[in-house]
Amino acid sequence: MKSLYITSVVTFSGKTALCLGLGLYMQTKGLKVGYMKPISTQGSGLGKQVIDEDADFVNRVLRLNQPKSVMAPVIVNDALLHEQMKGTQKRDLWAEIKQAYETAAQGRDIVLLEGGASMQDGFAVGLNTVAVVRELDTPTLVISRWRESAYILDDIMAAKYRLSDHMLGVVINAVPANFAQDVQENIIPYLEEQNINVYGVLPYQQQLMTISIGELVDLLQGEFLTGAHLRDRLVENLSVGAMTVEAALPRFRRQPNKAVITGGDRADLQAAALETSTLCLVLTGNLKPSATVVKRAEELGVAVVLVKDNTIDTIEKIERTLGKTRLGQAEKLNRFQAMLSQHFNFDRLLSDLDLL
């Protein structure tokens, strides 16, 4: 049985998406794939149970039918941190991870291990990325989100220094088109000279950064006033309506397939947004719009959503989520797989893992 740990230096680099893409490809090659996220700092409630939503999503898409305790055995939440700081933490976290790893590996050809939000995750409880990789003795693939040449090289070289011989190679994600040539002609050759395998360079795609109307509503705990049947439509841009109509209109016209966030009492901005390429109106402050706005939105097929938070708090909630690529829609997942097939060297990776 083989394993591959997938980590990143900074948050929102695309680890979950890459795990999904690799897992699905490996399954098409007849490989039996397992998956787990040894340590998570992104737990959320599911009834009385705390789960990692990304791990749960991967488990469902890959049809692994693994228990939630195997998918994400250690979720670092406030309760665990307080116990750790007070010295009352009695769980053997290493034992839980190893037991989950053994379970995830049963009958599998390879287990994909997804790292936390960044390489810092887990230090507070003694389970940082380097420690986990060494303890499980697993090769590691680093996915690094583009941050200009100097930053990307620093990120990758820092990861190599930390992981040493456990670092198998790197994937560079979200590279803008105007930097693609520099990456191919300069950065990749340099990294390969440093004995860092580059398995893929993935271009930036705006469509992969979209969020569905339904996800937006769930995130904001909003209420559909109209357009509930439009949950699956993908929002590509967000625009805040907090100025005059004259100032807002030029921006509204430049942004297709957008959601406009504005106060429920700003009928002028709502009407202006409806005359441009708008998919959703997010109305803040728990202030319902006029019947005229609702009727016009229904005629145009635009969802109108009411949220209780004010505009600033609503924007902050969205910004905390927007950096994260979400592949919950089949369209986005298919697009990401197509991008991997074109820009990722699967054969090289499988060969280096002795899976060919």
Given for the second form:
Amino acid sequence: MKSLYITSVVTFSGKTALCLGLGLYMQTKGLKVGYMKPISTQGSGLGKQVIDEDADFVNRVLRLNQPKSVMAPVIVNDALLHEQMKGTQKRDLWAEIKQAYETAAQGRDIVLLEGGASMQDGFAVGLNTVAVVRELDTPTLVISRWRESAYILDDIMAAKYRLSDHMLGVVINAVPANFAQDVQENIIPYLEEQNINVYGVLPYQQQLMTISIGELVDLLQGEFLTGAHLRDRLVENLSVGAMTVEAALPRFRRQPNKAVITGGDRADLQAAALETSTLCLVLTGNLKPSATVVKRAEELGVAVVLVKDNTIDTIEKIERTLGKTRLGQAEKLNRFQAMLSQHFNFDRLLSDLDLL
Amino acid sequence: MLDAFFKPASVGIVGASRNTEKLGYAVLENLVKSGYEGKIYPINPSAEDILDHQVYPDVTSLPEAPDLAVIVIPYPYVPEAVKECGEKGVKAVIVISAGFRETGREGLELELQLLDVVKEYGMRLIGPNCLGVIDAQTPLNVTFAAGGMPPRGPIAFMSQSGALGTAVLDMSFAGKHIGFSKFVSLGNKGDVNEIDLISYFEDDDTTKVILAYSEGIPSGQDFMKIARHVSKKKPIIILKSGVTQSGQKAVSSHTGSLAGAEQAYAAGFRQSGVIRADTMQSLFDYAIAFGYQPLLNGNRIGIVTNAGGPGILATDALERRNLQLATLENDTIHTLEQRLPDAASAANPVDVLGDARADRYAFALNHVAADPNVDGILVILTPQAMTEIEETAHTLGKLARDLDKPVLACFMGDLRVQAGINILQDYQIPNYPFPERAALAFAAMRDYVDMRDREYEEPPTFVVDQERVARIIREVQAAGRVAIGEAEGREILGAYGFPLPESRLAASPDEAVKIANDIGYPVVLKISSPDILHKTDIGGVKVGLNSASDVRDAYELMVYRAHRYLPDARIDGCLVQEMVPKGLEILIGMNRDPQFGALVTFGLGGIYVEALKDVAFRVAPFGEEDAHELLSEIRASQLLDGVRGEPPADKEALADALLRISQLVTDFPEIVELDVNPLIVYEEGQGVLALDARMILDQILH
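To complete the pair, please output the form predicted in complex with the partner chain; the form predicted on its own was given just before.
After this comes the whole thing, all chains and molecules, with the earlier chain placed first.
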């Protein structure tokens, strides 16, 4: 039985996506894949119902049918932290992780271990990525999201320093097109020279950072006034309409396939948005727009969504979610999978893991 | 085609009612009482006869197809009733009933259904949701407005607001000099709109002036074509509401589409000879001046007053609107001096003093009116102890009757002057309570004559390389981009005959140095990226580079900065450009207005545009005269003429550049925004150079 730990240096680098991508690929190669997230810092829900949504999603897509206690045995939330600080924390977290690991590994060829949100997760309760990796003696793949030449090398070299021999290599994610050449010609050779295997360089893809109209509506608990059948369309840009039409039009004209967030009473901005490439009008403040605007949107195939929050709260809600877009739609997962098959060296990884 | 609305041989009223509380009764009563001589067919399934007219149960059972059908039934039944009209062969339909687009979603659907029926049978429709139509000549009144027929007069009035229409009719009953040839309430403008009516009123001899209250013109370009033509024959005065931000919001909410910009309306109206009224008051102030007085041919006004203060007020108001106080002939002044009291002023404004009776007014007026230097006359009267208000009004009326110059009166006050004002009205002399309003009316008359006398010039056509521009646009669109970068923008301008400084794209520091060596130092370096709009904000422009090492350093720093600030931007490299001599910086822009189309902006670059908003606008395409007017319309136009010893700028070349842009944006409607900034203009004969251009293409929708 093999294992592979997948971690990142900064949050939202694409760990969950990579776990899914690797897991699905390995399954097609006939391997039995297990999965768990030893330390989770993003539990949602309360009390006994606390789950890690990402882990739950991977569990479902890979059809593992593992219970919560195996998928994510330790979820660090406020309750656990308080107990830890008051000294009333009596759980043996290490034992729970090890036991979960054993269960997850049972009858599998490989277990994918997803790291926390960053490499620092877990220190508060006496756990951390490096300790887990050492304890379980797991080779580690670091996924690093593109920042800038200098920073990305810092990120990767720091990870190497912390993980030392446990670090198998890296995947560099979300590289803008104009840096692709620099990465290929300079960064990869340099890293390889430092004994850091580069398994893949994934290009920046706007679509992977996008959100579907349906997700947007669910997130905002909005109501479709028209265009409910457009749920699956992916929004590529978000624009806020809170200015004059004069100022808004030039912006709207530069953003294709966008959602425009504006007040339900701003008929002028709604009309301006409809003049340009817009997929969805998000109308805030629970103010119903005029019938003629809705009608025109319908003719143009634009969804109109009414939300209760005001514009500021709506934007905040969306911002909290964006960047951290989950692969919660088939379309997005397919795109990511296609990208991996083109830019990720699966054979090299499997061979380095002795799985070929 | 629209004759059926105004001169029908027969009228059917669907929903005519015996119940005097109902609109269906009011419409029939108005029609009967208007003196209409054609056949009247009240239609109602359950009544026998109303107002002595035989009632028919439905349209189908009428003995003939009426030319006009007026629909006054609850909205759900309207499409079906109109369909019956279509089957019968009715030509025109007025739908008075409300409950359509203005009420929301379902109403909108119902209106669309109604329009389909109208189209299917080739009928024309006024409304729905309107007050109806009045024709003073026919006569015909198919409105539900109270009060019956309004006074006859020279004004054809159309209103997008029915309620405003009722208010205006009520004003006319009170004798405010307002009399109508036609009155149309447009309602939701489902079919017939302002453009149709302006075109129809052109040949209506009873109409001397066309008035409109409008919340939005359906198609700016069509409107301009018609208005340009009709305004040569008779004045068109429009009050356009919804020009402020909140106003635009209201208009969008009404129509579901983006309202045209204020500047586009101003430019579009002006270019088509339309007089714009800013308020309801000025709409009618202008209308009565045009409607009842001869046109003002010239700009010199003679004033006769019995008080000094109001005379000065009038003088100020006239000058502010670029009218002149007429300089009277010496003979006129001598004659006046001989017969007027010593204290009087014989020079314009002619002050006949507070004790002037009607005869003194008559004497002064006759001489001022006869003076060849006077194009129009303003008569001011304040009610003083000796003033003979009514006699003076008669005097004035008789004088004006035989005069081919406009006479406007300003009988100031209220109670005491009212009898005089009533007499003036009998003589068709407009009266204004304050001299400023009379001055504005004169100014509107002068503006109209100026616009009318301007020949419309076809925009010139330059020989350009259209194919090349089409190719660039196709390439940008194929790459899924909407922004046209500087290199592409320059190529487009080049294809349209703009002189450009030498400039080449370098993809590396080495290449930049090579190009700089070719061009010769000093050079300018500019970051080239379709995603960077304001190059200077990120240090993307460097001027006066004098050596290879300067160029290399600048290139590297610029690209580094661009990546740092805009990691996602596509960067093509840097443009190496010939350093051009200093000149005056100009901006030419274009923004596509939803109503009027390409709206071209002209201004001096830099602070003049950004801080002072000193810009002028024209709807493209436009001709040479408009191009030259743009140059003189900006407040800083003197800078183009040369101030403080500076040589004048090459205005011919500037006008030429404006005309070429006008042609470019007309040839390529897919360009929705354009900025040539800066365009450098040199002194007379030295031409212009375009340094930078960016454009935005229409997004391919969905």
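Positions refer to the first chain, counted from 1. Note that the coordinates shown come from a computational prediction; the quantities given were computed from them, not determined experimentally. Rigid core (definition): largest C-alpha set, two forms, superposition within 1.5 Å.
CA of Pro176, rigid core aligned, shift of 2 Å or more between the two forms:
Pro176 C-alpha, core-superposed: shift of less than 2 Å.
Return yes or no for Ala267: a CA shift of at least 2 Å between the two forms, with the rigid core superposed?
It does not reach a 2 Å shift.
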